[in-house]
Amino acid sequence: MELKDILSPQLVRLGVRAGDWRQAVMEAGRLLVAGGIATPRYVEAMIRTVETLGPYMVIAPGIAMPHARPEDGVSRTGLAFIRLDVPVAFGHGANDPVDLVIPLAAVNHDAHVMAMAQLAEQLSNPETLRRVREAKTPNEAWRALTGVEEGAGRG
């Protein structure tokens, strides 16, 4: 499973306007919910998950990945991406703020390997993080994201 199977333009939003991390959880997991990825239950687990285990999920800095258990709501494997208005704190002494939150769910720890892979290679590349962050359409952080260039089609 590929990171363009997972992640669909339409599950991309850019400008979002969160008061603070628990915010921008629920807008980033509101796509999973429209997407019929999750369930709210799922949304509510994330919150919970950082709430209990600390802002490990804020994995580089200004990226923030939150994500829960299979069993919290997950009905298929599939990401959503938002980009913030105005960066928040997670409270992560090293990483943040953060602009950028991609919330995850998986059905199973093993289906979304590869496309996680995928992800982590394009946000350690400094030309695609330049190209998210300036994108002016989610189509354009589309591409970005998923390397996948204009007119290839999906596929």
The other form holds:
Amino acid sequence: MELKDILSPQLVRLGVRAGDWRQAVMEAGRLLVAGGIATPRYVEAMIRTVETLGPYMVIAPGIAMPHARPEDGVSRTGLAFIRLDVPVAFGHGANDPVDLVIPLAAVNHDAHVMAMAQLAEQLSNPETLRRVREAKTPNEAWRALTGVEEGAGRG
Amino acid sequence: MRTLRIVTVCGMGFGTSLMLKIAVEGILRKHGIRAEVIAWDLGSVKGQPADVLVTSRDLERHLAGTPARLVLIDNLTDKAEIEQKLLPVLQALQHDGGQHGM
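Okay, that is the form predicted alone; can I get the form predicted in complex with the partner chain now?
Time for the whole complex; same chain goes first.
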């Protein structure tokens, strides 16, 4: 299961408005629900996880990867991606404020290993992040994030 | 010498800890260090044997009192940061292991 298999361009949204981190997670989670990946209960669980354990899921400067447990309402393994108009603080000591929110839903502990490795690799690349942050369309952001180049597959 | 056990820790055991596990395995391969790497959630990690816990700095307070060495990471996608913090700890442990004949 590769990154491009669990993140579809339809689940990428740019220019999202959120007043605080809760709204940001809600907006990101809304995409998981719309994509049939998780239930509204899962979105609440993601928020509760940040409330109980703290904002450790802000994995890198400006990037949050909220998630909860498979049993909190995951239908299939998937990711979504939103880019906020105005960054919000999660209360993380080193990586606030956050403008990129990538909610993760996983059906178990290991089906998404390869996709996570690819995501980590992509997010560690400054050029990828620049392209994601400057993208004008969701499709452009999706290509930058997944590494799928324009025209790929057309020969 | 026994195999070192490195546990990457996060709240759930498959999100950020999985990301860390992948990064740690890459660093071990690069330096030819043999160790077992497991991704665990905070609930499972208590009372389990581990030489090193690698986790987000933000979870430090949940791991207070662990006998394992703690490696605290700010940027979980930054392989250089993880390598810089983890490698000296592993080298020290390997050295100790040799000294005590473990």
